[in-house]
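To begin, one chain is listed below as structure tokens, in the form predicted alone.
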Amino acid sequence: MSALGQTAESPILARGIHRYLTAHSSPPDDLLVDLAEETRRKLGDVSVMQIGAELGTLLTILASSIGARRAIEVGTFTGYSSVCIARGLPADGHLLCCDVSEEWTSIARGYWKRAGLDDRIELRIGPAARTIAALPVEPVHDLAFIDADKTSYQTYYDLLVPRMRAGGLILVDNALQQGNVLQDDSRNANIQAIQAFNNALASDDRVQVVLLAVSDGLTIARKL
């Protein structure tokens, strides 16, 4: 999940550029602003796991642009990203959210209902790998968003690829680890896991990949 708040400067962009980018992008509406504020108020420092507003807008744009109908989210937290993804789906679309926290997702449930999206979002509490592995191995999903424990990214990705349709997108957050992916000698388990994951994706011939400097780094993998 993101290491950035809604107004924090990006650690991977030149000073002031993050503020300029957000100032020249569509702003979050009142519902998303309220969700971000409630997350900060109730969870304090943990709220840094919430994605940035610019990434939320991008999720909606991508989901809508590819005509996504079936989506999966790995790591829901308090619901900001799920609201953004679901808004990009049609009325009969379906978003499966995977998370392990009843506490955090209880906030999400309230905002799904307020946004009129609760009829297209399904939440499953439990280990995400187990939830995904229990799904039929059929290429029917259009979009997936991975934003959970970094050491399991490769596991989630490997489970998702065969379940994505040709042309479907797997989006992966925190791919730059606040720029620390450049530390070849890092002993941090999360950084090491992301470094290995990024290397694996770059040579995966099942997908076309681009890593963007959005928020804390977003990888987009399009299944071939």
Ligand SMILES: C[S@@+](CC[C@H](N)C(=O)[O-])C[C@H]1O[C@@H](n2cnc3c(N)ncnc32)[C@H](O)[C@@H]1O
Second form
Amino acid sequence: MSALGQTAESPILARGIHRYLTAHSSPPDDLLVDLAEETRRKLGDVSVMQIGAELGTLLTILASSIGARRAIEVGTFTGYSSVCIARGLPADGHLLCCDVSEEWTSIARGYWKRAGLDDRIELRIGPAARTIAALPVEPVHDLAFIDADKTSYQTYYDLLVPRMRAGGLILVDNALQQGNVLQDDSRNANIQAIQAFNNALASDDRVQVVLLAVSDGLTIARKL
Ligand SMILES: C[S@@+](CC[C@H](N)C(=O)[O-])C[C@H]1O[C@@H](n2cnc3c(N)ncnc32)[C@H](O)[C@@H]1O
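Could you switch over to the form predicted together with the ligand, since the one displayed so far is the form predicted alone?
Okay, now the whole complex, with that chain kicking things off.
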């Protein structure tokens, strides 16, 4: 999720830097611009849940750089991140998308078709923990992206780790909670959950971890 919009200032970067880095990264193509605009037009304020353009570009770069063939997305919404991940997969690749909303993902389905990606994306509607738990516990996935309800991040991560191949990447969005992870006394359930999750990840010897100040904070956990 981005709270930034396409060109707004970032709550976690020095003034002007977000605008500068966006201007010096590959711009989203017409399809992604249309997807962002349709989401804003139809869903209004809810559209802040969509990832930012620079994170989308990074998802494509990471998926293609590691030669990902099998990927899982937890939290699809209207499809921006799924299009970016699927674009980094080969033609016979597979992205399993998990979401609870038929309404929001119906917009995603239209863009998967328009992008020519509908043959490599499978959507399962239902609680993501149930969807992932139903997958065989085999280390066959190359990439996972977690961007759903924050209080379940630890659950999703623990279900995903044994299903990732060695060298596979689990990417976790909103790891900085707009800088609020610095609050010691937050009573916000999302912030508390992400603080606990970040602490657990930093000492998880199953993975190598880096937390990047991209968008609202992106953690990359590489399975060892
Ligand atoms: C921040 S949005 C995802 C944004 C998306 N990655 C994008 O690029 O536009 C979070 C999504 O998680 C979904 N979600 C919330 N709770 C869920 C759950 N328990 N299982 C699966 N999906 C869930 C919501 O329906 C919503 O679409």
